[in-house]
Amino acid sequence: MTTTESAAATAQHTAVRIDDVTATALPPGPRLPQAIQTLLFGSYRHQWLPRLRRRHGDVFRLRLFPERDVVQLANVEHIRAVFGGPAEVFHAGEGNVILKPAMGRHSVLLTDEEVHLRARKLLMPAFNGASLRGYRDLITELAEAEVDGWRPGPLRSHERMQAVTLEIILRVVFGVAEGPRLDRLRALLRRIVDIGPVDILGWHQPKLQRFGVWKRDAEVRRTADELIYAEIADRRRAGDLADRRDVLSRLLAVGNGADTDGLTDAELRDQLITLLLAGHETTATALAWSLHELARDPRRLADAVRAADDHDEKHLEAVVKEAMRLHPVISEVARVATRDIEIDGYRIPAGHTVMPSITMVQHDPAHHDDPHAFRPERFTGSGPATGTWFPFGGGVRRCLGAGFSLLESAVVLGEVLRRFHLSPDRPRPERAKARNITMVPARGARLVVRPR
């Protein structure tokens, strides 16, 4: 290593400090009022927090309802030092709290420190090399049997995914067979991920869970509940047990030994939801802005169209990759800090929440070269540099189901572009829009399907 990279690395690895804190400035930001600040976040954060950071830097400070002072990031290497940084330190499950109501409190995105180590280490045999190829013939099926049913004509890609996603989440994951259960679980966890600012709000105010909307919302997740412990209860007194390929099946498999107890109903239950609304928006949405790419760029599309009949799923990977890069569904994550510690010259007092910019860093020309452009083969080869993409997190959080959810978008992708055609049904490309925690396409990712 020369001179000048030694001091740039002694640079990078103080412009983050968790001991010795010395700056005593908080981080600039806007000055508008914190009603509006969570407006523009809430609906318009695409937009708005590139404009922030290009006034402010890659350090900004905002003031959201409830009562949360937030902290972007957009610098990669002070990234890398909170997602690298000690668990006890920056608090991810605490950053995820407004989920709790959904979720349930075992869940491994509401835990920390010694309780999530304990839930990731249960449930990740159940996301490891060996599971995932015990899933990939019934996503195949499945897959299969979505796009059977399509038409030829327009489409909304993005109602299609989400059926597709939301059956595997039932029958993968969940593993219930076929029947009346299925049946009434479908159209009950439907309602669930279909959630709007509306439904959070009740989330969090258990008085209004007696009127309306929220009294409905209410009603349909008890119901979902009993459902899914009258399930476990039906798989832990199954016989064929260990001949099981799903995961709540390989979860009551495991973490039963002398040095650990294994999951609890109450804990299943949190993780299945856990799973469902962790995995099925996000993958529905990386695929059907996979398609909404695919269908404007004749060269791309006929890379993957080779690489689908050739079965070749690193392509297809990579065109999910870079779907993801560019529209990321994500757009930050969170970790609440526990004390204060100091970025690049600034306090972060305990208690704010520092929030890593997913989008700032994968649209950063510094990064990606023509970065608002869809280029699929940034993925093969070696990639992009590390910590350049992360819509998975990072560090000892990224999420469990990275490999399921890459996994299941290039099976769906394949079975797509084997059977059909894609072009757009207008020249225009549709933008992205704030769906709560969520970006979605703002048009349903509409396409024009024929058979190939």
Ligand code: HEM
The other form holds:
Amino acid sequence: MTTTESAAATAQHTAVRIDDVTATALPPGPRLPQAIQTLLFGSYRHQWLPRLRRRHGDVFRLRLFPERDVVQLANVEHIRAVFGGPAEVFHAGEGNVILKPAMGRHSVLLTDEEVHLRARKLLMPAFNGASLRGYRDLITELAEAEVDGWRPGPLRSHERMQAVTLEIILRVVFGVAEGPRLDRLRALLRRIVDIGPVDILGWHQPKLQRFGVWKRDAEVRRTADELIYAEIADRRRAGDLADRRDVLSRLLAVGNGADTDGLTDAELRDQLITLLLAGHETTATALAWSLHELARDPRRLADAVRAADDHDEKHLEAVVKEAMRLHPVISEVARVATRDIEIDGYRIPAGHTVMPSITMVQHDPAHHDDPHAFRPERFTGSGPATGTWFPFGGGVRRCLGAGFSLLESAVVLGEVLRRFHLSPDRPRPERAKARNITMVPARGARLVVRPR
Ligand code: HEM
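Swap state to the form predicted in complex with the named molecule from the form predicted on its own:
What follows is the entire complex, opening with the chain shown before.
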């Protein structure tokens, strides 16, 4: 084979094909029973997936419960092709369908093709640069109020970050003013975001909702919906929509006088719950890992404290970005193939879920020097190469709240570091533990804080 022929063969081999699929072999993968694969994937994917990659290569197949064939991808070229591929071939909404009973059928996260595009187009203005600037003051106020409540001594920082990010969603996204409705919603949403496998079982088995914990869950969701619909109705009647600076008011303003229909009440409810579930635990976890790493690294902590004092948010953002590289909050994203495709010379049959692996790419020494070291300076210059850092996913489905989350994280981090010195509660770092779809610090990112 000549050099040109071998280069062409290599290109063909690494390509992702959606037409003229000729490959017949399925990707390799472990032969373990499906239940064991589900357990290993659910609880130990950080350790297990890199091992499978070493054994089988960049494209390998898992069989997960319930009847799900999953193909993990660890090669940035394949991932780029999947993210840039046609939305009708790679269905992200279908890949997240397990969340439908909570988020609702209109959710931007769960729909595909035209329905998704419409929802995304209507939501997008609420997350552009100008809108984000409008949210800053209230986020700062809420972050200050949170840190005001801290006392010197041990602190479960993940718990505190969950509290402040929930408050930010309630006030800045839902835009609920202080008062009895906010208090009731806060209590109910706290229970809604605390989703475990038992709750998920109840969502998918309506008959269970007549009993015990599932009955209470269903009641909580019903009452929260009533309050959300009441808030939407009040807001539609409000005369000051244009002056209000919260996501819901901006979403309501989209249909006003524009050449497009706005969102219906049912759509708004579904999108608000989606923003809550997509944006709360994720941002809280990214912040908890940031604090956890800073507390263990006096030099990086000193740099970050200086940045906080100088209001250098770019540096604080770099801290969070690096924390998300080292500890991806979500370890992979999903696309269901709607027709047979070919990746790396393997056939991926229609109905298989393709999963670009954030963790395997972000921990790959080929892309990040010393990948298990925490170094925010990776992000202070031009940053890592394209496609080697994607904690927010990619393509037309990239996280809508990425900018919101980075702004929120930099503001919260700044408030914490200007007021408190951080140290670890014990020398050994915390390991990552799977909690629903996120990977969280196993002991709650415990710290010791003292006023500066
Ligand atoms: C550290 C924080 C966050 C992380 C790591 C994160 C991560 C992700 C990921 C991986 C996806 C899927 C992307 C894909 O399939 O390619 C996603 C989607 C989404 N996220 Fe986030 N997210 C974060 C914060 C937020 C926040 C704060 C909000 C809103 C307030 C939000 C709203 C959404 C929405 C609406 C989608 C669906 C986008 C679509 O399907 O078109 N996220 N996020």
